[in-house]
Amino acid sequence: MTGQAATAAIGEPNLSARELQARVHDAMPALERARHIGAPLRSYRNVDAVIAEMQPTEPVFCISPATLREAAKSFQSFPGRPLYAVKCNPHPFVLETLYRAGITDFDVASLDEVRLIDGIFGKAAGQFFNNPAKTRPAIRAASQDHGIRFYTADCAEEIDKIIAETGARDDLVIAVRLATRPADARYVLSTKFGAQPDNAAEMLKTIHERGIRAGISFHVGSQCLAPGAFAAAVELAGKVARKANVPLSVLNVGGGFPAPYPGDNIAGQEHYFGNIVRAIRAIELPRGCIVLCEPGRALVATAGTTVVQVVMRRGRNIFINDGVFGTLQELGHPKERRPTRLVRSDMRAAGSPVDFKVYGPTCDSNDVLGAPFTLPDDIREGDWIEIGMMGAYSLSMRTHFNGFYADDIVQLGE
């Protein structure tokens, strides 16, 4: 499904199981092409099997397709169409697995991401260019070369840019990104993007007057722990739409659905969806208005594991072969905790658990994790550590800084 076809389907109800199956079937040749983007992943039963066979001295990133499929299934009850946020983990194996599991639309933020999705799925995937600040060449190429007809803006200048580079065709949709009130989220995003309500209403009028279908989008913040934040944002979107007196073609509730990280008291996903459903009913969206969401973390976080090795121990400090310039970038935040497990190549009994400060392999003093790892007090050089729930923003954020790069990726299970 091209971006153009996806836009044309904005007014359709949710795809039926048969329609979804047909879409996946149409994409099969493109999915076969995906395997040529990178070498096939080696498959292991579990992390212990990875360590037993590989005895790795470099970081190993493990992806569980079964966990990805389970996460995709959980969004079948979302009251609309989920778009996977490619930036969260753009590995082709992740994208292909999610597609086969029913996530066939993608939130793209750059021309490179557009090309990635087109290169894997051809014209069988829907693409939504939701970055509110895009270059003219990127918009032009997305429209002319890839058929994308859905864009997001949060200022009048961006709306003018989109119209100028795409042409005011009747299948064009522009959503206005609305700034939301602060909520219980780890990363607040409205400080960078989002129009204030009065400005958003004026932008909706401008879009509508230009003969273009208009929508509203928002993002309550990444790792949002307050389901009610979605309801409040939907309510605000309803007020803005009423003030503008413009019929909405789309309401995009964004991302922010949390992962079950240690220390985060998260409500079940049904509470998030329930808040969204009740709020949507209250604002009485026009018939045919489609609801979108952009899950990233909630789809991939629990499906990734990083296996690292202890390079050196100095008292209660340990130095490992991956860090914040690699797949552990998010762990620089003091509230970011992940489950950890010591793995040894011998049968030594583990000591009592204690907290260790953890440093990465580079020479930069900022290469240190924000929260300690709780590990056996007799941990030593050569031991391995399994770090779970690393599927989000790990592969996409790693760098080559100082010559270190985590590039060994394997599959866990089938």
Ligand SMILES: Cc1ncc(COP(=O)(O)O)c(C=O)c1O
The other form holds:
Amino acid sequence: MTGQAATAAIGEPNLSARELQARVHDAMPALERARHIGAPLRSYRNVDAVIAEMQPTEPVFCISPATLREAAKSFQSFPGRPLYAVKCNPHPFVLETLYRAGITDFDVASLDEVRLIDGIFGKAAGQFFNNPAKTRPAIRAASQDHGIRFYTADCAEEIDKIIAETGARDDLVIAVRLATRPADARYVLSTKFGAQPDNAAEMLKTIHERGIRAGISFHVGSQCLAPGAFAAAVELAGKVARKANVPLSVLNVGGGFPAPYPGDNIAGQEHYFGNIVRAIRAIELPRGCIVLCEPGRALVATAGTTVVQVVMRRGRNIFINDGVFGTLQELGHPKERRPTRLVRSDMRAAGSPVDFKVYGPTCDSNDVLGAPFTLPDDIREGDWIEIGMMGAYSLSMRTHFNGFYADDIVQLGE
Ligand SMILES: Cc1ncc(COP(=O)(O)O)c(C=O)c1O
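Switch over from the form predicted alone to the form predicted in complex with the ligand, please.
Now the full complex is given, and it begins with the chain already shown.
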């Protein structure tokens, strides 16, 4: 019955320290269970210790809990309640660490994610089923078996479906996903989902007239480099709500908060939150409207590291044991850069830095990284490369293509 915890949220945008403590306490037995969902993580001091002790010939994915806790802490100043977008990295160790650090609500997109969160935290976590295109059985199970009451839709058909499959439960809340205007974001998320303003206003009216609480959500795009995009989207949401003349119960400003990848030169988080605060003040939300965000990347990106080994060198091309069909999926994009460091078992000094084209291990010609790695010119077979800031959309995007599957996962520090 995951919905119960979230029920308390309406009209109470922020958990008090005591309420948070109570939630963590409620989830304790489940957290202990979560440890056993996957193999318990081996713990190492740092990446050098991983390499020295494991001498890994398969990729190793490292998770730093201290970095996760830091990221969770940075969202304490968000003017509302941060949910974690499970799709970004659903490893139980990540979920548990974020939960203990105060992120006790989750944006889920599928029944499997719903079951995962319910299985670990039970009623002590809030869940928001925010995929705008859901199957009927998924909605039914989410409502009946898991108590979820928060849903998202971007068309009239989906609204009907949610109402029918949840039996229009008394506590139902439906948010209308609004398409946002193009912004400086690496991954645009308003071409597939999101209603245009006039349609969104009609949908809000429909929801309201059917006696159901209504809200608005949007996503300005992932790795959004323009803090002003959030203000523009909140402003648009305010206009849509005014046009519909419907009081909002929820305003969900989505994810998109960027990670500090090399070359992206991001503005500080305070600029993002500042834009959101000012825009929310200007649209005068009704009392009791809860403000949500649902970051993925900004909570987990800096906490993940992939350690790979050089399998072969051919001139200025290197072939490594992980690639775009593994944890390096995002690095297929030419603008995606990550900090890299060569690690050699004899720790001998290496040559001067040059650019290498980097290929993954599969037979597919697309298994190539979009941007070069700058590495010492004498790099050779058997050297390792530490690839930092890999926590987001890495574990969750792995495939078994060609028989490669990066599944050695360890913990860095406590
Ligand atoms: C509905 C929804 N919410 C949140 C997120 C997380 O976005 P980000 O990782 O950019 O913060 C996504 C990403 O695809 C999404 O589709």
